[in-house]
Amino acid sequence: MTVIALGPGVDEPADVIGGKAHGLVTLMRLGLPVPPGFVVGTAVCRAFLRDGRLPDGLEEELDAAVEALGGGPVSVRSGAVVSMPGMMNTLLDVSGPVAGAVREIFSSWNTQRAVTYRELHGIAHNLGTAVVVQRMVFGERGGSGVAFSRDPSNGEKTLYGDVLLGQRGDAVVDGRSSTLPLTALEPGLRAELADALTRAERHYRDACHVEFTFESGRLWLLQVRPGGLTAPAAVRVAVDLADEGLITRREAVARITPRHLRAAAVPRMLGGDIVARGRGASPGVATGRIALTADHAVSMPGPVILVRPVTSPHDLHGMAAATGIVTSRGGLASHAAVVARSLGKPAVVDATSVDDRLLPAGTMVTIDGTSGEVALGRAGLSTAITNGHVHRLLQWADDLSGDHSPRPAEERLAAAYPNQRER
């Protein structure tokens, strides 16, 4: 059998059924609501990419599996072993034979945007993706969103995320509509979502985020992932989880790398001629000339700020070339926000002009991915405030190494774990 029904008894690892299906199985084991479905594993994708066709008998298996779900419309989503947000195709509300949809998603593994993303993140090109097929849940009859157990920008322990009422999940990610905070949810749904995230966090012993849809008042979880934090948030979460007893201090120190330490002291923009304000989606300050397309971001000399109404996977090359990203629409779970955090780039989303000034391409601006402000020209920077969570984590590192002598932070971390490699 190349088609595996999703259920709490599935025990295949993520490299067989993909990260998305593995997370859905975990949610089912935790007793949380997941639409019924099945998965086509990564080995089938690798065979398809090698042979140029689906394995014999798979189309019949797919038809039978969809019929077992009730024969109605289904969602067909990619599910690589390593998260690649938005880089491969997703097909919703698929009716009839769902084989063509599977072929399309397998083929999207080798699109230019997916290849570029893997190269940027050091992901092997030969892994392939699984495909998750589930009974369709209609956000048009309720809403859809993304929720985090902790703020992914700073690590604060709070229910955090975006929701769109009366729309499907793809609208939340594409950023074309301005999202609402989770306080827009009916209190009962919000409480159910918070409980689900608490259970997931206790299982993974890490901050988690979920994609969700609610239909006619009923909550459904469509994906769960641990992590996805900026460097400052990762440090705070590691320390807080140790304080809460979910991990040990030794584990907290082991989770943090020199890269985290270098990025944890986040500068802030100091004053300046503010021309736009939005929502800070990825912390840090960046200065550069405005590029209005991804291609221009790649071709313009010097540091650039990519400014777009929204971003999509097709903009990945420009996002990688830019020092910062600004969008005029979208929320904290939009494509621009998620990819900027994964790339470690400052980002501002849902930005609007403060005085109707129109800034042409090439204008020098500075953005603050914490405050959500955009200033004209080169703005000053404030002195980085000492991060108390970094200080505590380094004290734990000194305790582990037994060396409390004054020395740079990275040396203190390395002394605790001399064999830890940069990640």
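The structure presented is a predicted model; accordingly, all values stated were derived computationally and were not measured. Positions refer to the first chain, counted from 1. What we label the rigid core is the largest C-alpha set whose atoms superpose within 1.5 Å from one form to the other. What changes on going to the form predicted together with the partner chain:
- Residue displacement note: Asn89 has its CA displaced by under 2 Å between the two forms (rigid core superposed).
- With a cut-off of 2 Å and the rigid core superposed, Val310 has a Cα displacement that reaches or exceeds the cut-off between the two forms.
- Superposition on the rigid core between the two forms places the CA atom of Ile367 2 Å or more away from its counterpart.
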Contents of the next structure:
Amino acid sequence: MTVIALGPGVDEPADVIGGKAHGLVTLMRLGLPVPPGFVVGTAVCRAFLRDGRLPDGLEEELDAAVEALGGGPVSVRSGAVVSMPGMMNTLLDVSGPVAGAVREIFSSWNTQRAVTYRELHGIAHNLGTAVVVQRMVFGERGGSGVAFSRDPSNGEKTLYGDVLLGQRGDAVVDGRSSTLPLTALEPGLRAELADALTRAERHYRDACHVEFTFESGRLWLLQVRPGGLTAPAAVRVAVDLADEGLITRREAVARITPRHLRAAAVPRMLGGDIVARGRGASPGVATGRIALTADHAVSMPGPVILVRPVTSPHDLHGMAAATGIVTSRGGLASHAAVVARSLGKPAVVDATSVDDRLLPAGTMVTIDGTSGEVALGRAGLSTAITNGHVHRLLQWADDLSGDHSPRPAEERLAAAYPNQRER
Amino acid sequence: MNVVLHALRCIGFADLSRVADAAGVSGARAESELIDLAVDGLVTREMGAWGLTEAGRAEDARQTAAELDSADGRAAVGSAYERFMVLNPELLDLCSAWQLRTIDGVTAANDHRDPTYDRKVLDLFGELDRRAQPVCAELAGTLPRFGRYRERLGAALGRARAGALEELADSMTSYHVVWFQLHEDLLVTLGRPRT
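Mind giving me the form predicted together with the partner chain, seeing as the form predicted alone was just shown?
To see the whole picture, the full complex is given below, headed by that same chain.
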């Protein structure tokens, strides 16, 4: 059987049906709303890449499976066993035969960029991707977004995320339009999302995030993933999950590596009045007055945050003069992100203002290049030294090693697992 | 077509040596050219670096469009640009991988203490460069000034291979910065906005 209908009874591992389908099956088992659909397994992709054509009979099987969904428009998405964000295609609102879309997604496994991505991340080239086909749900008739069970920036236990009203999910991911916080959702939907994330957390025993769409007031979940937290958030979530009894203290300590501690020690912005959010592209915190052109960044007295839609070589001198950089477009791998890192300057990319607040040139702001947040004024700094969660986690590590002597944090963590190499 | 004016259009505010290197002319010739351009109000010099004026930008746009038309190169440059834009996200992925590493879900600066990883990224840069060469050659076949990018990209890669780690993504003469300028040049030449 090469085409498998999504349902709570599917019992195939992620390497057969891909990570996305595996997560959707998990959501269905938890009784959560997932648009009806089916998955074409990774073995079919491997056969396609080997033979250069779909296996005999697959097109008929696909036609029958689409017909079983009601014959209306569908979404066709890639779903490899290992996440490769942005590397493969997604086709929305496909009507009629889907074989062409399936071929396109299978082929996108071997674009040169995807091959390079796998080389960089040590992912085997022969895995192939699954393809998930689902009845199309229309965010245009409601909205779509991403929701986290805990704030991925600091780990606080609160429903967190972004929603685009009246738009499809791909617009959220592309960052083409400005998003709203989840408080923009009506309370009933928000409660439903919070409940779904609580159930997912109990299952994965970890913080989770979901992609969602609501259509005519009805919530649908399109993807679930555990993790996805910044290092300080990962520390806090490990400690909180142990306190909540979802994992043991030993598991909490095992989840945190010296790398988390080092990354969590990078200074972070202390909350404040958040006026824009994007993605942290170059870590660190910077405070300064907004300059909207590179020339102003050079000529304005005092520290400056250069804010641009995108950057060109004509912004390089402004970036060099600025203490921090914000762009409203582009991603973590954009020219602006690469240049900001090369200059060692904090940067936020893909930033959109919160509640459409406009920040004129000269406004004092603070940016956090880890969380991607932009706050009004001079927001203070926090460091790991003041972080109670790190202290508690290390206390638990000492309890495990039996050594309570004063020594560096990484040694205390390592002593709890003496037989492991540095993880 | 004034190559010094156009170099400044593609690299932004820069000191004399960078202008000369980008234009592929001697420092003396670049300086003499820049002084003439300044007299005409097309460039300015501030704090030791040269920059374009609005008039200079307009004049370069005019010259670039005239050059493209006289070479009848719009289709060829357009097609090379499409190929460049397939390579561009991959190059940016590689620069990011050179600067940052994600291990155990934690993203941190690449401390360059893992020679195996660095070698892998450097090799992938070389592999991408090999695929970028025909695009540059196609451009240079239409507009010879594009040949300078081939030389500068190759030189940056050579310096990185010789151990100058900052020459891939982290200096003003890095492979990434030259690539960024080539990207700008393509947009300027085709008269397209950056998106």
